[in-house]
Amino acid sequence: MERTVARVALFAALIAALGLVPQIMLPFAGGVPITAQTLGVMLAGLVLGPWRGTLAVLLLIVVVALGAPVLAGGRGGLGVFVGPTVGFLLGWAVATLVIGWAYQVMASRGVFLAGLLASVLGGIVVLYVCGIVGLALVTQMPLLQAAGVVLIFIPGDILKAVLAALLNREIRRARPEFAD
(Lines of atoms letter the chains of each structure in order from A and count residues from 1; the text may use other names and numbers.)
(Lines give C-alpha, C1' and ligand atoms only; values in the text may rest on other atoms or scores of the structure.)
Protein backbone atom coordinates (compact mmCIF):
# COMPACT_ATOMS: atom_id res chain seq x y z
CA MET A 1 0.00 0.00 0.00
CA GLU A 2 2.77 2.48 0.91
CA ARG A 3 4.57 1.72 -2.35
CA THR A 4 1.41 2.40 -4.31
CA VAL A 5 0.83 5.73 -2.59
CA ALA A 6 4.46 6.74 -3.08
CA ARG A 7 4.43 5.81 -6.78
CA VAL A 8 1.15 7.61 -7.41
CA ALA A 9 2.49 10.73 -5.68
CA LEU A 10 5.80 10.45 -7.55
CA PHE A 11 4.11 10.38 -10.94
CA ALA A 12 1.73 13.20 -10.04
CA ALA A 13 4.83 15.20 -9.10
CA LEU A 14 6.57 14.17 -12.34
CA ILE A 15 3.65 15.41 -14.42
CA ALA A 16 3.63 18.64 -12.42
CA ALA A 17 7.41 19.03 -12.86
CA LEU A 18 7.02 18.63 -16.62
CA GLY A 19 4.78 21.69 -16.40
CA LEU A 20 7.92 23.69 -15.65
CA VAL A 21 9.13 23.10 -19.20
CA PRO A 22 8.07 26.31 -20.94
CA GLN A 23 4.88 25.93 -22.92
CA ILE A 24 4.70 26.98 -26.53
CA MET A 25 1.63 28.96 -27.53
CA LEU A 26 0.67 28.93 -31.18
CA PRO A 27 -1.61 31.78 -32.27
CA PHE A 28 -3.83 29.50 -34.36
CA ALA A 29 -4.17 26.67 -31.80
CA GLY A 30 -7.29 27.95 -30.04
CA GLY A 31 -5.53 28.66 -26.74
CA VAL A 32 -4.13 25.12 -26.40
CA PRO A 33 -0.36 25.17 -25.69
CA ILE A 34 2.31 22.63 -26.56
CA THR A 35 3.50 21.20 -23.23
CA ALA A 36 5.70 18.38 -21.96
CA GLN A 37 3.08 17.17 -19.49
CA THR A 38 1.53 14.64 -21.86
CA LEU A 39 4.85 12.78 -21.70
CA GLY A 40 4.25 12.33 -17.96
CA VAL A 41 0.71 11.14 -18.61
CA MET A 42 1.99 8.53 -21.07
CA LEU A 43 4.67 7.38 -18.62
CA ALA A 44 2.16 7.11 -15.77
CA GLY A 45 0.02 4.72 -17.79
CA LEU A 46 2.96 2.68 -19.04
CA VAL A 47 4.90 2.37 -15.79
CA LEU A 48 2.16 2.38 -13.16
CA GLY A 49 -0.55 0.62 -15.15
CA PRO A 50 -4.13 1.67 -15.76
CA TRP A 51 -5.37 2.17 -12.20
CA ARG A 52 -2.36 3.58 -10.38
CA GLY A 53 -1.48 5.74 -13.39
CA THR A 54 -5.00 7.14 -13.47
CA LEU A 55 -4.84 7.79 -9.72
CA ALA A 56 -1.65 9.81 -10.26
CA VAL A 57 -3.37 11.94 -12.90
CA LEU A 58 -6.50 12.38 -10.76
CA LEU A 59 -4.30 13.48 -7.85
CA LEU A 60 -2.70 16.09 -10.08
CA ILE A 61 -6.13 17.28 -11.28
CA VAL A 62 -7.26 17.70 -7.66
CA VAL A 63 -4.10 19.69 -6.90
CA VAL A 64 -4.85 21.88 -9.94
CA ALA A 65 -8.45 22.39 -8.77
CA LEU A 66 -7.16 23.45 -5.35
CA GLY A 67 -5.28 26.25 -7.07
CA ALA A 68 -1.71 25.01 -7.33
CA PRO A 69 -0.08 26.46 -10.45
CA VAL A 70 1.30 23.12 -11.64
CA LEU A 71 0.11 23.18 -15.23
CA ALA A 72 2.35 24.46 -18.00
CA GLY A 73 2.58 28.22 -17.93
CA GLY A 74 1.93 28.30 -14.18
CA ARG A 75 -1.78 27.68 -14.57
CA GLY A 76 -3.97 26.22 -11.87
CA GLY A 77 -7.26 26.79 -10.09
CA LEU A 78 -10.85 26.29 -11.10
CA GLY A 79 -10.53 28.62 -14.08
CA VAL A 80 -8.69 25.96 -16.10
CA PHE A 81 -11.82 23.82 -15.94
CA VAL A 82 -13.71 26.33 -18.08
CA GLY A 83 -10.84 27.11 -20.46
CA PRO A 84 -10.02 25.69 -23.89
CA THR A 85 -7.69 23.03 -22.46
CA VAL A 86 -10.26 21.42 -20.12
CA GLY A 87 -10.89 18.51 -22.48
CA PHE A 88 -7.19 17.71 -22.57
CA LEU A 89 -6.80 18.10 -18.80
CA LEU A 90 -9.73 15.84 -17.94
CA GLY A 91 -8.81 13.58 -20.84
CA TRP A 92 -5.47 12.86 -19.17
CA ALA A 93 -7.25 10.48 -16.77
CA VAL A 94 -9.04 8.62 -19.57
CA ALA A 95 -5.88 8.54 -21.68
CA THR A 96 -3.81 7.14 -18.80
CA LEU A 97 -6.36 4.42 -18.18
CA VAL A 98 -6.32 3.43 -21.87
CA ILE A 99 -2.51 3.59 -22.07
CA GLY A 100 -2.11 1.31 -19.06
CA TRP A 101 -4.75 -1.14 -20.25
CA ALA A 102 -3.46 -1.23 -23.85
CA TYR A 103 0.10 -1.75 -22.65
CA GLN A 104 -0.95 -4.71 -20.53
CA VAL A 105 -2.86 -6.23 -23.45
CA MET A 106 0.03 -5.75 -25.90
CA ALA A 107 2.98 -6.44 -23.57
CA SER A 108 3.71 -9.74 -25.32
CA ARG A 109 4.69 -7.76 -28.44
CA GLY A 110 7.71 -6.36 -26.65
CA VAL A 111 8.14 -3.56 -24.15
CA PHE A 112 9.02 -0.84 -26.66
CA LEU A 113 6.41 -1.67 -29.31
CA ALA A 114 3.65 -2.17 -26.74
CA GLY A 115 4.63 1.09 -25.05
CA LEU A 116 4.63 2.99 -28.33
CA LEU A 117 1.30 1.60 -29.51
CA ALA A 118 -0.34 2.14 -26.12
CA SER A 119 0.98 5.72 -25.93
CA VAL A 120 -0.30 6.53 -29.41
CA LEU A 121 -3.71 4.96 -28.74
CA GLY A 122 -4.28 6.55 -25.34
CA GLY A 123 -1.98 9.56 -25.38
CA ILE A 124 -2.90 10.75 -28.85
CA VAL A 125 -6.12 9.18 -30.17
CA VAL A 126 -8.12 9.08 -26.92
CA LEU A 127 -6.64 12.30 -25.55
CA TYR A 128 -7.33 14.19 -28.77
CA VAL A 129 -10.96 13.06 -28.81
CA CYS A 130 -11.39 14.46 -25.28
CA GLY A 131 -9.41 17.59 -26.09
CA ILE A 132 -11.23 18.32 -29.33
CA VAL A 133 -14.63 17.94 -27.69
CA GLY A 134 -13.58 20.23 -24.82
CA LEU A 135 -12.10 22.81 -27.17
CA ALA A 136 -15.22 22.81 -29.32
CA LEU A 137 -17.55 23.17 -26.34
CA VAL A 138 -15.60 25.96 -24.63
CA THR A 139 -14.86 27.99 -27.76
CA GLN A 140 -18.12 27.12 -29.54
CA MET A 141 -15.99 26.04 -32.48
CA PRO A 142 -17.35 23.31 -34.79
CA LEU A 143 -15.86 19.88 -34.01
CA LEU A 144 -14.14 19.61 -37.39
CA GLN A 145 -12.56 23.01 -36.98
CA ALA A 146 -11.39 22.10 -33.45
CA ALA A 147 -9.93 18.87 -34.85
CA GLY A 148 -8.11 20.86 -37.52
CA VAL A 149 -6.71 23.24 -34.93
CA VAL A 150 -5.07 20.49 -32.88
CA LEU A 151 -3.54 18.60 -35.82
CA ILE A 152 -0.41 20.72 -35.38
CA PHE A 153 0.30 18.86 -32.11
CA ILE A 154 0.49 15.36 -33.62
CA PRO A 155 4.20 15.33 -34.62
CA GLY A 156 5.29 16.43 -31.16
CA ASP A 157 3.00 13.95 -29.48
CA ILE A 158 4.34 11.13 -31.64
CA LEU A 159 7.81 12.14 -30.46
CA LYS A 160 6.58 12.06 -26.85
CA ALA A 161 5.08 8.59 -27.43
CA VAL A 162 8.43 7.31 -28.72
CA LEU A 163 10.24 8.88 -25.77
CA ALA A 164 7.70 7.42 -23.30
CA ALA A 165 8.14 3.94 -24.82
CA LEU A 166 11.93 4.25 -24.62
CA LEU A 167 11.85 5.50 -21.02
CA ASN A 168 9.39 2.77 -20.04
CA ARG A 169 11.70 0.13 -21.54
CA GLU A 170 14.71 1.50 -19.66
CA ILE A 171 12.80 1.81 -16.37
CA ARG A 172 11.70 -1.82 -16.68
CA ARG A 173 15.28 -2.90 -17.43
CA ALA A 174 16.77 -0.96 -14.53
CA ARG A 175 14.01 -1.49 -11.98
CA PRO A 176 11.68 -4.32 -13.03
CA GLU A 177 10.00 -4.27 -9.62
CA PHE A 178 8.94 -0.64 -10.07
CA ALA A 179 6.08 -1.56 -12.37
CA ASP A 180 4.79 -4.36 -10.12
Contents of the next structure:
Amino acid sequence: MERTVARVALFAALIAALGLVPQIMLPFAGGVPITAQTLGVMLAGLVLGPWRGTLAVLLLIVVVALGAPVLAGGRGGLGVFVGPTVGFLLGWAVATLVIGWAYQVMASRGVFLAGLLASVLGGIVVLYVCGIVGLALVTQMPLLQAAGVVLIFIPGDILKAVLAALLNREIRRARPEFAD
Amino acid sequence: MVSLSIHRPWIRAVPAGVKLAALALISVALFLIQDPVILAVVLLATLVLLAELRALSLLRTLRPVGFMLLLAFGAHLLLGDWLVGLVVVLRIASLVLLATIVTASTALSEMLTVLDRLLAPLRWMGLSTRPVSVAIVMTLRFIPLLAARWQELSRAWHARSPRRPTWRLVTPFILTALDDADHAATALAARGAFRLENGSWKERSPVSPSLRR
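Could you switch over to the form predicted together with its partner chain, since the one displayed so far is the form predicted on its own?
Below, the chain from earlier opens the complete complex, with every other chain and molecule after it.
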Protein backbone atom coordinates (compact mmCIF):
# COMPACT_ATOMS: atom_id res chain seq x y z
CA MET A 1 0.00 0.00 0.00
CA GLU A 2 2.63 2.54 1.06
CA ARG A 3 4.82 1.55 -1.86
CA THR A 4 2.00 1.92 -4.36
CA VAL A 5 0.99 5.35 -3.03
CA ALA A 6 4.60 6.54 -3.00
CA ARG A 7 5.34 5.37 -6.54
CA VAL A 8 2.09 6.74 -7.90
CA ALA A 9 2.68 10.12 -6.23
CA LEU A 10 6.30 10.24 -7.34
CA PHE A 11 5.42 9.45 -10.92
CA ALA A 12 2.73 12.11 -10.97
CA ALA A 13 5.34 14.57 -9.70
CA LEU A 14 7.77 13.25 -12.30
CA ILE A 15 5.39 13.94 -15.17
CA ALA A 16 4.89 17.44 -13.77
CA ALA A 17 8.64 17.98 -13.42
CA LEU A 18 9.21 16.84 -17.00
CA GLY A 19 7.00 19.74 -18.04
CA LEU A 20 9.68 22.05 -16.71
CA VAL A 21 12.25 20.60 -19.09
CA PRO A 22 12.70 23.27 -21.75
CA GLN A 23 10.57 22.69 -24.80
CA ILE A 24 12.35 21.47 -27.90
CA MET A 25 11.35 22.93 -31.25
CA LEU A 26 11.23 20.45 -34.08
CA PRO A 27 12.52 22.22 -37.17
CA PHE A 28 10.93 19.70 -39.55
CA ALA A 29 7.47 20.14 -38.02
CA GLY A 30 7.16 23.85 -38.55
CA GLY A 31 8.47 24.88 -35.15
CA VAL A 32 5.82 23.08 -33.14
CA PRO A 33 6.91 23.00 -29.51
CA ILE A 34 7.15 19.52 -28.03
CA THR A 35 7.33 18.93 -24.33
CA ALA A 36 8.68 16.01 -22.39
CA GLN A 37 5.38 15.58 -20.58
CA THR A 38 3.85 12.99 -22.93
CA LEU A 39 7.12 11.13 -22.51
CA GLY A 40 6.36 10.98 -18.78
CA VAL A 41 2.88 9.65 -19.52
CA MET A 42 4.27 6.91 -21.76
CA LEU A 43 6.82 5.98 -19.10
CA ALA A 44 4.13 5.85 -16.42
CA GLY A 45 2.40 3.11 -18.41
CA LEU A 46 5.61 1.26 -19.29
CA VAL A 47 7.33 1.44 -15.90
CA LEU A 48 4.46 1.40 -13.41
CA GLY A 49 2.14 -0.86 -15.38
CA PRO A 50 -1.46 -0.18 -16.41
CA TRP A 51 -3.14 0.36 -13.02
CA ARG A 52 -0.53 2.27 -11.08
CA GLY A 53 0.43 4.22 -14.18
CA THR A 54 -3.16 5.29 -14.73
CA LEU A 55 -3.50 6.21 -11.05
CA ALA A 56 -0.40 8.41 -11.38
CA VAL A 57 -1.90 10.23 -14.37
CA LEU A 58 -5.30 10.60 -12.66
CA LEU A 59 -3.51 12.01 -9.62
CA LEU A 60 -1.75 14.54 -11.82
CA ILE A 61 -5.08 15.51 -13.40
CA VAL A 62 -6.53 16.09 -9.92
CA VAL A 63 -3.51 18.24 -9.01
CA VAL A 64 -4.06 20.25 -12.20
CA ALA A 65 -7.72 20.72 -11.27
CA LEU A 66 -6.74 21.86 -7.78
CA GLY A 67 -4.93 24.72 -9.45
CA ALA A 68 -1.25 23.81 -9.42
CA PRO A 69 0.52 25.08 -12.57
CA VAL A 70 2.07 21.73 -13.33
CA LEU A 71 1.44 21.33 -17.05
CA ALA A 72 4.07 22.27 -19.63
CA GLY A 73 4.57 26.01 -19.88
CA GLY A 74 3.23 26.59 -16.38
CA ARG A 75 -0.35 25.79 -17.33
CA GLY A 76 -2.79 24.40 -14.82
CA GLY A 77 -5.99 25.16 -13.03
CA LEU A 78 -9.52 24.72 -14.22
CA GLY A 79 -8.91 26.67 -17.44
CA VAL A 80 -7.30 23.59 -18.95
CA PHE A 81 -10.53 21.64 -18.52
CA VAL A 82 -12.53 24.02 -20.69
CA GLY A 83 -9.77 24.62 -23.24
CA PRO A 84 -9.36 22.96 -26.63
CA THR A 85 -6.71 20.50 -25.38
CA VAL A 86 -8.86 18.96 -22.63
CA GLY A 87 -9.22 15.75 -24.67
CA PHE A 88 -5.48 15.25 -24.56
CA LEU A 89 -5.27 15.82 -20.81
CA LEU A 90 -8.08 13.38 -19.97
CA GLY A 91 -6.86 11.07 -22.74
CA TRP A 92 -3.58 10.69 -20.87
CA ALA A 93 -5.35 8.42 -18.38
CA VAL A 94 -6.82 6.19 -21.10
CA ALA A 95 -3.51 6.19 -22.98
CA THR A 96 -1.57 5.10 -19.89
CA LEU A 97 -3.95 2.23 -19.28
CA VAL A 98 -3.56 1.04 -22.89
CA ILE A 99 0.23 1.51 -22.84
CA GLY A 100 0.64 -0.47 -19.63
CA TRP A 101 -1.67 -3.22 -20.78
CA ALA A 102 -0.17 -3.49 -24.30
CA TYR A 103 3.34 -3.58 -22.87
CA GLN A 104 2.49 -6.42 -20.51
CA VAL A 105 0.93 -8.39 -23.36
CA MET A 106 3.93 -7.92 -25.67
CA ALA A 107 6.81 -7.81 -23.17
CA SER A 108 7.96 -11.31 -24.10
CA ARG A 109 8.80 -10.11 -27.62
CA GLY A 110 11.57 -7.86 -26.40
CA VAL A 111 11.57 -4.91 -24.05
CA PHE A 112 12.33 -2.26 -26.67
CA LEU A 113 9.92 -3.46 -29.33
CA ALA A 114 7.10 -3.97 -26.83
CA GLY A 115 7.75 -0.54 -25.32
CA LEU A 116 7.74 1.12 -28.71
CA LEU A 117 4.59 -0.57 -29.97
CA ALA A 118 2.76 0.04 -26.70
CA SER A 119 3.78 3.72 -26.69
CA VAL A 120 2.67 4.20 -30.28
CA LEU A 121 -0.64 2.40 -29.70
CA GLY A 122 -1.51 4.13 -26.44
CA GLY A 123 0.48 7.35 -26.54
CA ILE A 124 -0.32 8.20 -30.14
CA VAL A 125 -3.31 6.26 -31.54
CA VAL A 126 -5.50 6.18 -28.41
CA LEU A 127 -4.33 9.58 -27.13
CA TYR A 128 -5.02 11.30 -30.44
CA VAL A 129 -8.47 9.76 -30.71
CA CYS A 130 -9.29 11.25 -27.27
CA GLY A 131 -7.60 14.54 -28.12
CA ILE A 132 -9.31 14.90 -31.50
CA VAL A 133 -12.76 14.10 -30.07
CA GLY A 134 -12.17 16.69 -27.32
CA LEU A 135 -10.98 19.30 -29.80
CA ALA A 136 -13.93 18.65 -32.10
CA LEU A 137 -16.40 18.95 -29.21
CA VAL A 138 -14.89 22.13 -27.77
CA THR A 139 -14.32 23.93 -31.06
CA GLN A 140 -17.34 22.52 -32.96
CA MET A 141 -15.05 21.39 -35.75
CA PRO A 142 -15.84 18.25 -37.73
CA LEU A 143 -13.64 15.34 -36.57
CA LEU A 144 -11.67 15.33 -39.81
CA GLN A 145 -10.69 19.00 -39.52
CA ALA A 146 -9.86 18.56 -35.86
CA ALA A 147 -7.62 15.65 -36.83
CA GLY A 148 -5.90 17.82 -39.42
CA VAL A 149 -5.13 20.47 -36.82
CA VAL A 150 -3.30 18.13 -34.44
CA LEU A 151 -1.39 16.16 -37.08
CA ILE A 152 1.56 18.55 -36.75
CA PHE A 153 2.25 17.15 -33.28
CA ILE A 154 2.63 13.57 -34.49
CA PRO A 155 6.35 13.70 -35.50
CA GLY A 156 7.29 14.86 -32.00
CA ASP A 157 5.22 12.12 -30.43
CA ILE A 158 6.81 9.42 -32.57
CA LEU A 159 10.17 10.65 -31.32
CA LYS A 160 8.85 10.49 -27.76
CA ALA A 161 7.58 6.91 -28.24
CA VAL A 162 11.08 5.84 -29.35
CA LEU A 163 12.63 7.65 -26.37
CA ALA A 164 10.10 6.12 -23.96
CA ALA A 165 10.92 2.62 -25.25
CA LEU A 166 14.67 3.28 -24.91
CA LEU A 167 14.32 4.75 -21.42
CA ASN A 168 12.09 1.90 -20.29
CA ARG A 169 14.78 -0.56 -21.41
CA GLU A 170 17.48 1.41 -19.58
CA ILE A 171 15.41 1.62 -16.40
CA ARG A 172 14.63 -2.09 -16.41
CA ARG A 173 18.30 -2.85 -17.06
CA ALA A 174 19.38 -0.67 -14.14
CA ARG A 175 16.73 -2.01 -11.75
CA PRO A 176 16.11 -5.60 -12.79
CA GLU A 177 14.46 -6.26 -9.43
CA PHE A 178 11.87 -3.63 -10.19
CA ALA A 179 8.57 -5.48 -10.54
CA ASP A 180 5.32 -3.83 -11.54
CA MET B 1 6.42 27.56 -12.50
CA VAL B 2 4.14 30.49 -12.98
CA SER B 3 1.73 31.01 -10.15
CA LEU B 4 -1.31 33.15 -10.61
CA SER B 5 -3.02 34.77 -7.72
CA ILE B 6 -5.81 37.25 -7.22
CA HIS B 7 -5.85 39.12 -3.95
CA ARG B 8 -9.09 41.13 -4.03
CA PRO B 9 -10.72 40.31 -0.67
CA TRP B 10 -14.31 39.99 -1.86
CA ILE B 11 -13.66 37.21 -4.35
CA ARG B 12 -11.38 35.35 -1.96
CA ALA B 13 -14.18 35.45 0.60
CA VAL B 14 -16.56 33.55 -1.70
CA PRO B 15 -16.49 29.86 -0.68
CA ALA B 16 -14.63 27.62 -3.12
CA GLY B 17 -17.66 25.38 -3.55
CA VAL B 18 -19.81 28.32 -4.65
CA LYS B 19 -17.21 29.49 -7.17
CA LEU B 20 -16.83 25.98 -8.58
CA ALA B 21 -20.58 25.47 -8.86
CA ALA B 22 -20.96 28.84 -10.58
CA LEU B 23 -18.18 27.97 -12.99
CA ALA B 24 -19.78 24.64 -13.80
CA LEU B 25 -23.15 26.28 -14.46
CA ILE B 26 -21.63 29.03 -16.62
CA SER B 27 -19.67 26.40 -18.58
CA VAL B 28 -22.81 24.45 -19.40
CA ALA B 29 -24.67 27.65 -20.29
CA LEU B 30 -21.89 28.90 -22.56
CA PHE B 31 -21.77 25.61 -24.43
CA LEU B 32 -25.51 25.90 -25.09
CA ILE B 33 -25.42 29.51 -26.26
CA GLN B 34 -24.75 29.84 -29.99
CA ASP B 35 -25.35 33.60 -30.33
CA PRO B 36 -22.10 35.48 -30.97
CA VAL B 37 -23.56 38.72 -29.58
CA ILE B 38 -24.37 37.18 -26.18
CA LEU B 39 -20.97 35.46 -26.10
CA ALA B 40 -19.24 38.74 -26.93
CA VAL B 41 -21.08 40.39 -24.03
CA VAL B 42 -19.99 37.54 -21.75
CA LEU B 43 -16.37 37.94 -22.81
CA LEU B 44 -16.60 41.70 -22.27
CA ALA B 45 -18.11 41.16 -18.83
CA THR B 46 -15.28 38.72 -18.04
CA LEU B 47 -12.71 41.33 -19.06
CA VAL B 48 -14.43 43.94 -16.88
CA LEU B 49 -14.36 41.45 -13.99
CA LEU B 50 -10.65 40.87 -14.60
CA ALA B 51 -10.03 44.62 -14.56
CA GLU B 52 -12.04 44.98 -11.35
CA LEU B 53 -9.94 42.21 -9.81
CA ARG B 54 -6.75 44.02 -10.95
CA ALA B 55 -5.84 40.79 -12.68
CA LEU B 56 -5.52 41.72 -16.33
CA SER B 57 -2.16 39.92 -16.30
CA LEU B 58 -4.20 36.69 -16.26
CA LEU B 59 -4.85 37.37 -19.94
CA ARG B 60 -1.54 35.68 -20.64
CA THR B 61 -3.18 32.35 -19.76
CA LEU B 62 -4.88 32.68 -23.14
CA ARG B 63 -1.60 32.46 -25.00
CA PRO B 64 -1.19 28.66 -24.98
CA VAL B 65 -4.86 28.28 -25.98
CA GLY B 66 -4.56 30.99 -28.59
CA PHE B 67 -2.66 28.84 -31.05
CA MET B 68 -5.34 26.14 -31.05
CA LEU B 69 -8.14 28.72 -31.19
CA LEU B 70 -6.51 30.39 -34.17
CA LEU B 71 -6.30 27.04 -35.95
CA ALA B 72 -9.93 26.30 -35.10
CA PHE B 73 -11.02 29.71 -36.40
CA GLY B 74 -9.02 29.13 -39.57
CA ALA B 75 -10.61 25.72 -40.05
CA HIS B 76 -14.11 27.18 -39.66
CA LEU B 77 -13.17 29.95 -42.08
CA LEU B 78 -12.13 27.37 -44.64
CA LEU B 79 -15.32 25.42 -44.03
CA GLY B 80 -17.17 28.60 -44.95
CA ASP B 81 -18.68 29.38 -41.57
CA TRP B 82 -16.57 32.02 -39.89
CA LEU B 83 -19.41 32.89 -37.51
CA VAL B 84 -19.15 29.46 -35.85
CA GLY B 85 -15.42 30.09 -35.56
CA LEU B 86 -16.11 33.39 -33.84
CA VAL B 87 -18.59 31.74 -31.45
CA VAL B 88 -16.01 29.12 -30.54
CA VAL B 89 -13.23 31.65 -29.96
CA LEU B 90 -15.45 33.91 -27.80
CA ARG B 91 -16.78 30.99 -25.76
CA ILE B 92 -13.45 29.32 -25.08
CA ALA B 93 -11.70 32.61 -24.29
CA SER B 94 -14.42 33.52 -21.74
CA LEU B 95 -14.44 30.05 -20.20
CA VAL B 96 -10.68 29.80 -19.88
CA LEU B 97 -10.53 33.24 -18.26
CA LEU B 98 -13.39 32.52 -15.85
CA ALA B 99 -11.89 29.17 -14.87
CA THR B 100 -8.54 30.87 -14.33
CA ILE B 101 -10.20 33.46 -12.10
CA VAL B 102 -11.66 30.68 -9.94
CA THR B 103 -8.30 28.95 -9.70
CA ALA B 104 -6.36 32.16 -9.04
CA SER B 105 -8.72 33.38 -6.34
CA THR B 106 -8.95 30.11 -4.41
CA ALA B 107 -6.28 28.76 -2.10
CA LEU B 108 -5.05 25.24 -2.75
CA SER B 109 -6.14 24.27 0.76
CA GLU B 110 -9.73 25.31 -0.04
CA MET B 111 -9.65 23.23 -3.21
CA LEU B 112 -8.39 20.27 -1.19
CA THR B 113 -11.29 20.73 1.20
CA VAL B 114 -13.75 20.63 -1.70
CA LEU B 115 -12.07 17.51 -3.05
CA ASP B 116 -12.28 15.93 0.38
CA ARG B 117 -16.01 16.65 0.44
CA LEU B 118 -16.42 15.17 -3.06
CA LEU B 119 -14.70 11.99 -1.86
CA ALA B 120 -17.02 11.67 1.14
CA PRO B 121 -19.29 9.08 -0.57
CA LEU B 122 -16.28 6.73 -0.71
CA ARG B 123 -15.90 7.05 3.04
CA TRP B 124 -19.59 6.29 3.57
CA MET B 125 -18.93 3.11 1.61
CA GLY B 126 -16.23 2.30 4.13
CA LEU B 127 -13.28 3.02 1.87
CA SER B 128 -10.41 5.07 3.21
CA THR B 129 -9.72 8.22 1.22
CA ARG B 130 -6.56 8.74 3.21
CA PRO B 131 -4.22 7.41 0.46
CA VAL B 132 -5.71 9.98 -1.94
CA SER B 133 -4.91 12.90 0.35
CA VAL B 134 -1.46 11.52 1.14
CA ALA B 135 -0.71 11.04 -2.57
CA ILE B 136 -1.81 14.58 -3.46
CA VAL B 137 0.30 16.17 -0.75
CA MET B 138 3.27 13.97 -1.68
CA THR B 139 2.98 14.95 -5.34
CA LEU B 140 2.82 18.65 -4.53
CA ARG B 141 5.84 18.27 -2.25
CA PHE B 142 7.87 16.25 -4.73
CA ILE B 143 7.42 18.45 -7.79
CA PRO B 144 9.82 21.21 -6.64
CA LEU B 145 12.16 18.53 -5.31
CA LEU B 146 12.29 16.72 -8.65
CA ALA B 147 12.63 20.01 -10.52
CA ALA B 148 15.68 20.81 -8.36
CA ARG B 149 17.01 17.30 -9.03
CA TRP B 150 16.74 17.93 -12.78
CA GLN B 151 18.67 21.19 -12.40
CA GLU B 152 21.33 19.35 -10.42
CA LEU B 153 21.66 16.65 -13.08
CA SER B 154 21.95 19.18 -15.88
CA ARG B 155 24.59 21.14 -13.94
CA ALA B 156 26.54 17.92 -13.51
CA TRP B 157 26.20 17.36 -17.26
CA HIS B 158 27.41 20.88 -18.03
CA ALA B 159 30.44 20.36 -15.81
CA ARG B 160 31.53 17.50 -18.03
CA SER B 161 30.29 18.37 -21.47
CA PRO B 162 30.22 21.48 -23.63
CA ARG B 163 27.08 20.17 -25.35
CA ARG B 164 23.54 20.73 -24.16
CA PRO B 165 21.93 18.03 -21.99
CA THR B 166 19.94 15.50 -23.95
CA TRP B 167 17.31 12.91 -23.15
CA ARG B 168 20.07 10.74 -21.65
CA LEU B 169 19.60 12.66 -18.41
CA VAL B 170 16.08 11.29 -18.10
CA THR B 171 17.29 7.79 -17.13
CA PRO B 172 19.14 8.82 -13.94
CA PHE B 173 16.33 11.29 -13.27
CA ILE B 174 13.70 8.56 -13.22
CA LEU B 175 15.90 6.04 -11.41
CA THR B 176 16.59 8.45 -8.55
CA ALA B 177 12.89 9.32 -8.42
CA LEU B 178 11.95 5.65 -8.11
CA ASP B 179 14.48 5.28 -5.29
CA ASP B 180 13.00 8.34 -3.60
CA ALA B 181 9.59 6.71 -3.89
CA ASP B 182 10.80 3.57 -2.14
CA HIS B 183 12.38 5.63 0.65
CA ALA B 184 9.18 7.60 1.03
CA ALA B 185 7.22 4.34 1.17
CA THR B 186 9.44 3.07 3.99
CA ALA B 187 8.94 6.34 5.84
CA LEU B 188 5.17 6.17 5.35
CA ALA B 189 5.05 2.60 6.61
CA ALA B 190 7.21 3.48 9.61
CA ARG B 191 4.83 6.28 10.54
CA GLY B 192 1.78 4.10 10.05
CA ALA B 193 0.41 6.56 7.57
CA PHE B 194 -2.50 4.39 6.54
CA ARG B 195 -3.45 2.98 9.90
CA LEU B 196 -6.95 3.94 10.85
CA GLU B 197 -7.45 5.42 14.29
CA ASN B 198 -10.99 5.17 15.64
CA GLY B 199 -12.10 4.92 12.05
CA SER B 200 -10.92 8.46 11.47
CA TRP B 201 -7.98 9.10 9.19
CA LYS B 202 -7.93 12.80 9.84
CA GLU B 203 -6.46 12.50 13.32
CA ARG B 204 -2.94 12.02 12.09
CA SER B 205 -3.16 13.72 8.76
CA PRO B 206 0.19 14.40 7.10
CA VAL B 207 -1.43 17.52 5.70
CA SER B 208 0.09 20.44 7.55
CA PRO B 209 -2.29 22.17 9.99
CA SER B 210 -2.67 25.12 7.63
CA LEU B 211 -4.04 22.82 4.94
CA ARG B 212 -6.55 21.23 7.27
CA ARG B 213 -10.05 22.39 7.57
